[in-house]
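The form predicted on its own is given below as one chain in structure tokens.
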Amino acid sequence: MTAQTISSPALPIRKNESSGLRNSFRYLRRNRQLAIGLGILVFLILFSGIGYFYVDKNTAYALGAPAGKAPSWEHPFGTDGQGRELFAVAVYGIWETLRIGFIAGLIGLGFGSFLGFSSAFFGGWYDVIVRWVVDVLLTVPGLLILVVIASTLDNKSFTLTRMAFIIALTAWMGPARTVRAQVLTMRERPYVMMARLNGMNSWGIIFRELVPNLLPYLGASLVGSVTGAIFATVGLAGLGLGPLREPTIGVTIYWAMGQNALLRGMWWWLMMPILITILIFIMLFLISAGLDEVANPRVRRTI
């Protein structure tokens, strides 16, 4: 009887770990949004990923390729006034694009996510001096924040990577709040005081109780952290604040609006940067509307 009674309840799990794959198609099928979305994610990804082995990155650069030319066979998304060809800028600014905004998003939404689980757990004092911090920051709007700190360094030591970390600086006061919201709500939960009188401790309980509680919410938010930091990446660039000889899409409006692209004639210039600017964020909204469905239970549709 004990072998049985150890044994019978292994089948169940072997039968839902094998039609967990197929349970998740299905639901992408209904949920229409997120399929698109990580549809076009797996797109940008693809297309600058296998560019990448095939685009010289010589000619993404200013004096790579004959200036001027409109897209034709041999130069298919054209070249800029300064000799770049913007196929290869395509190929390589939607990966640093996406790199800046997944680097900046994930440091924000981790240290944010670290102080409103933490201040909204163990509250007094702290929780009262983390909630002061983050009213009075986002009182001040970010964009200001990230343009003061950019126009004080040397743009020739202001490496992408670099950037990242600075937007990542007003990256986390958004996540912070809205984590510490939903935490006030779960700590007085039934399952959280079944572990506080098991005896476990206060951070096994934040990392075992309501972490996991939180994932799809937290999946929800960082796509908001990426697409927050992919516009304040863009909007830096089109400042001119940054390494404007790096070819990413923000460097590559921002040459095209100071030096009158559509004035000469080359609207090419400025289309692909827009377009596939509007495409990233068409892609970020879809997933986190999509994921906004698997995070709140009220809308979330049976699979």
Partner chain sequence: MSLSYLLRRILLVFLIIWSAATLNFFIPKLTPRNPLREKLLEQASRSGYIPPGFNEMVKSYEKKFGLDQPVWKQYLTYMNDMAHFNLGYSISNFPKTVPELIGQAIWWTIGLLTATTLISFFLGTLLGALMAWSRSSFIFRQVVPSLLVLGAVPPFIVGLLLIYLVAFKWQLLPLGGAYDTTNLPTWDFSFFLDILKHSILPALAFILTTAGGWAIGMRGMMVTVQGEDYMTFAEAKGLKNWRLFYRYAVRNALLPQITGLAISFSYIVGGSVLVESVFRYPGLGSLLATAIRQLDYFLIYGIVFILIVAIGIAMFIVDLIYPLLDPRIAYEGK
Contents of the next structure:
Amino acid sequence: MTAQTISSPALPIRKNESSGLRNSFRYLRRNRQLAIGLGILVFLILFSGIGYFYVDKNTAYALGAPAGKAPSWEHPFGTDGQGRELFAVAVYGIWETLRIGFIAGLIGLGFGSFLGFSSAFFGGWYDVIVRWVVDVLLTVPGLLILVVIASTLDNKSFTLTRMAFIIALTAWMGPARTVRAQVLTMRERPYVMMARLNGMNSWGIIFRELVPNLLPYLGASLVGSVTGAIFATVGLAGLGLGPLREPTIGVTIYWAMGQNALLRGMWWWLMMPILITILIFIMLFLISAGLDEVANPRVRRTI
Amino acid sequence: MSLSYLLRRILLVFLIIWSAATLNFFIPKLTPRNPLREKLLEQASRSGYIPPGFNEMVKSYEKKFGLDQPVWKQYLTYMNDMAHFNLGYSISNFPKTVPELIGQAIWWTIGLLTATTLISFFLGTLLGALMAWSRSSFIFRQVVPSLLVLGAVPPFIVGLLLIYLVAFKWQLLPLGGAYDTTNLPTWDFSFFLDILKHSILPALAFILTTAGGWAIGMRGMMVTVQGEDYMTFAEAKGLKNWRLFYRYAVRNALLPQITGLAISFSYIVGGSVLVESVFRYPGLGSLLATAIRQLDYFLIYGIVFILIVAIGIAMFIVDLIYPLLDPRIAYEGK
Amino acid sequence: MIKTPGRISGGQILLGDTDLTKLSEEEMRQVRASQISMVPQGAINSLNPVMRVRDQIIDSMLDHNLGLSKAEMIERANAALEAVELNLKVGRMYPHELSGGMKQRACIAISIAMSPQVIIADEPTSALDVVTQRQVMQTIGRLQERMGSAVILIGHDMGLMAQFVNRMAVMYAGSLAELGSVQDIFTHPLHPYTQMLIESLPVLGNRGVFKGIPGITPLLRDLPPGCVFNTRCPHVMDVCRHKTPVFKEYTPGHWAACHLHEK
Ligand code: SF4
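How about the form predicted together with the partner chain, since we already have the form predicted on its own?
Once more the chain from above appears, this time first in line as the rest of the complex follows.
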């Protein structure tokens, strides 16, 4: 990342591109956390992306397969007590979970960074109000707000996409705060002063000077919002809110708990979604720790 | 402590509680239907009989949210009720009121969360400090950090993993609940031990997942603090290692951690709802999960409101403690 | 004593009869502040922000087996505060309540509290305004006379040095260039670097014309072969590029390391 920003724009684009790519690879070799995290992400996307074409989606719903089968060659992850093929659930569940996470995370990041940017840049009363709203809402657990919203809405009218939009309602405060703080410190840096003295207008400064320097922070913020959003989907489903018929990871946990999977001896029913959740969260953690190192190279953290 | 600091903090708590109440009021209004009333009647008709006093409840509910009143009036009545913790009746446990049910559950939650948060905060902070301290042993600098990954996983997922491994497979500890329900609770030592035994796993689920966050935060701060001039000078003063560590490095790195503690309550409480429901621990989280399953709206809104009030109060307490630790705040504006 | 990747490649550091390089970490800790103390460079940030000034004077006594009671330590701390001309009230204050000059005095109080034999003052006035600078230096001078300690003053400010020190060593890129009495060095500087440093001093009546030394200091991990100054020296000769000049005594008490004077 650092290497890329340094590379001179005067070089022919072609060469720049390939050396940028090579530099990224070299960087990833040093930033092991980022590399492993991205590796897991690619693996998960490939797993569910390829599975999407080969696995019959119907088997991921109740009664789509024989019930209560232990993992075997025929049923790699087993089947649950209500006749879902857990391998199919994994394929579609991972896809849906990541999709919800990214939709909600991107909306949250977009709105949040707009607020953070504008409030840091224009200041005044506007800034005071944004800051207080963000501070207050950050102390209210997003999950609880979502519980109130989701329990008020009818479960039947819920689609996964709508769920993503609702979750986005609680995903913008974090980015707003991070971006605001970063812009505030950057505003005082010499290169922004120079730009201002040279007569560049506000928007010019924002897009030419601030945005490029903010990118690593925006990346880290995005991962943060996505993490929060995925936590919210899994948590809401775990509490029995949202579209409970859809084969998602959280819903599977809900049914496995509610139907006493363990006491009925079907450990795989509970373990499949749990291990996948753990994998997803560790992936997000590694990516965010890796991006953190890109953003603050001074604080070298290795895990 | 300066007055403006205190006033700002009070205003923040007030705003938190006010916004929680307001959200609870307006979110149900966002749907054109009147889901509360629908569910109320649906619930009554499903259970096949109308319990005595149920009509009064419906009436009092309709009066409170009566559509004949203008919205601002409904809002004022509602706010007045909230201010008196008049949270209405539980639909599925009628004629119990929401505050009654919450009153039974809240102490379990407070007990569990206070204990685990304190343990996790101090443990995590200490580990983080040792990880960053350049004179720590190899274990703290190389081995412990790899455990931090656990902090990435939501507490209830780790809880489920613990249930499967410790309670189900190895059968070392009970699967859930807060005490052995086959015995009548008597307030003696064995009952206390029983409670302790039942809280180990939920507490562990929390500590394992949250301590990592504290450790990471503390490590970052310790790295910064160790680069400060006062650390170099302190070393030149020939101080003993422990004094350098506790009185200089940790003492200063701790300050942002305490601010972090106040901010983290929302995450802790959000997570506790799920952990409790996974362990069927009889606190507010389990109550909320049950309420959701039974579509007990007043109970859902009541619990959410109380939890947010609790977060506000906990934050306020931390904010009051903070100036005692940081002289720069205490004297500000004097 | 030195943090990696630095290391002590050789030589001795003698304090009285003890060689400090031979001491263990714990013995060295005992020496710090009680025998050799330091006046820090960035006084603004050199005090622990969450401790009262007097406690910061006392805690270093606590860790040095002085065999003093708590009351005696407080007394010593007060004496130290008085010695640096600070009000005793300052002892009960926190660093953020003090001005820059007061902070620097507090730091000096900490470093003299145990009457050390050597005081290393690392640019003690670099963060202060000119008036405070002068006052602080005078305080250090008075203390030195009273306690009879040796003061090692480290700094870039040749003017300040000329006023304050007796013997002076000029260093460049980690090695000694010249050593001698202030008189010798200012009247007959031997090493080109010293000469250029003196020429770079602003002179009264010569307003606005400053002479700098062109070029930059080499990185310590990438020093040029031969004389370390050869990249910037106006008198550079062939021999300078491959042979390191020896640090020799040319007139009694006046040492230098330069091929110009060898022969
Ligand atoms: S040794 Fe040569 S290069 Fe070095 S200072 Fe003397 S003359 Fe200059």
